[in-house]
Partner chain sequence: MSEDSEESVPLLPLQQESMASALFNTDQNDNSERRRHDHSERRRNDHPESETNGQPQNNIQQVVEQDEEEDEELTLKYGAKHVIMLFVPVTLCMVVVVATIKSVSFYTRKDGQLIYTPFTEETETVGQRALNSILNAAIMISVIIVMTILLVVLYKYRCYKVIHGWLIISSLLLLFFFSFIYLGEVFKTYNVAMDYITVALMIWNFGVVGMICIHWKGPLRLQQAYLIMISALMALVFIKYLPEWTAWLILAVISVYDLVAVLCPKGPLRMLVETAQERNETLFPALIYSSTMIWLVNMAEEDPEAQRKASKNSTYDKQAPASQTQNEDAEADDGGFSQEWQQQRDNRIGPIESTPESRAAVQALPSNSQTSEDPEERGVKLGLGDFIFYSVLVGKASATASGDWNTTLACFVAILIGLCLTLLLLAIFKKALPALPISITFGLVFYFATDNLVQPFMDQLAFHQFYI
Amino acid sequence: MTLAVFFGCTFIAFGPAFGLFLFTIARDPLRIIILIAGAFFWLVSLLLSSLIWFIAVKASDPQDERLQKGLLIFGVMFSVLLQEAFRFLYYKLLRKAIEGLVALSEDGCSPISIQQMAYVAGVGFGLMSGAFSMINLLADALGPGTVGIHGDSQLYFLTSAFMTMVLIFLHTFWGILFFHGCEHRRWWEIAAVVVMHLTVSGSSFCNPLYVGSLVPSYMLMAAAAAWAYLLSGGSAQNLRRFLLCLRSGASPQPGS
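Structure for the chain I just gave, only that chain, in the form predicted alone, please.
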């Protein structure tokens, strides 16, 4: 049973992201480099935020539960802001990289667009975030033990896997929105990404009421996906056809 939980949660959390990597990134060495660099930037942001939180906890009274809870909330919010700050730094780095690629190319064009970079960088952020979210849980899922044997929720591993999956997708869409905002100086788009990130991270405090964290996260993912699709050149008409399951050129038939 533990082996089934391990593989099931692994495929739920990382299966869709692996598909994105396999079909859209793996064949291009430049995209792989951008993905790895994006994962590294996220890792550095986590390291710095963890260091700040560790110092704050050690410098505080461990017996004060209210203070410790406040420090936990501060650590989560600070980590989100630091991640978005590093996303901005990564955008500036990739902007310089595009200028260098244009200077080196024979036709004066970059082999990869800023929109493609935004997508790949977002996947890199998401994969590293998901790996750190699930790696310890997957190790525990191998057993020994039974989830919920003492009356706790038996859905812990399953909901964690679905939460990891949505975070990977959200980081991908946030990367597209954030880079578009930086590219066109639409700072409200950047602010929207930060607010969505804070909302999703803050919803985790609703656990173990998992509906309070999963439902808002998936609703925000759907909104971010539609927004990123439109900013990437998609049309609202095609999005409407997709949502209504209509074929191109077909019109809905009235019921008989």
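The term rigid core refers to the most C-alpha atoms you can superpose between the two forms while keeping them within 1.5 Å. Source: prediction; values computed, not measured. Positions refer to the first chain, counted from 1. First, how it differs from the form predicted in complex with its partner chain.
Comparing the forms between these two forms, the C-alpha position of residue 236 differs by 2 angstroms or more, with the core used for superposition. Comparing the forms between these two forms, the C-alpha position of residue 66 differs by 2 angstroms or more, with the core used for superposition.
Having seen the form predicted alone, could you now give me the structure of the form predicted in complex with its partner chain?
Shown next is a single chain and nothing more.
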């Protein structure tokens, strides 16, 4: 509706992800490729799930509102499951790639570890998911109009931006958790990721009652963040040392 809304929503939704990209991914070409391939995998999963939804909609009565909404909900759930399936497929592909990298490297180690790949893959999924949710909205935000003039919520753009941001973060953490679960054969971690994803998507059915969707999503994000941090080798001591180091500025920062 104004440039301010456009820039505000863009930075809310994509700011953190862009920062992550700039500081951790942009330097390494291999990571950029993994990021784009992750985005591609997410896109393919979306394509397949939209195909199924489209077929279901075409086979049903377009006038029946409840049925259409029900089909949409089914579409959302199916899409979530398909996304996780493609995450698993991507894991398999990256595993093969790591074996290839190890075989081809001079010193027997791969230039990138599976944990780093998990993180980048998660960011890839998240960025693509966020972009697809948000980009058309942002384009509309630049044009004329009034939000909520027909009685809908006036916070539409803002809440969409916040939801997109939380989804991008969640995808990143889910990537780490999922790959960790696959690596160590802990199926309950994988199941937890799937359940979390279903929960977050399910909570969005409460919209426009934003407290029902944003609050649980952020809480889940915090939980997933802590879990992913612990799985990646972080601990309370590490965190404390990191924060204290920042304050004192005397010791070198712990590596990430």
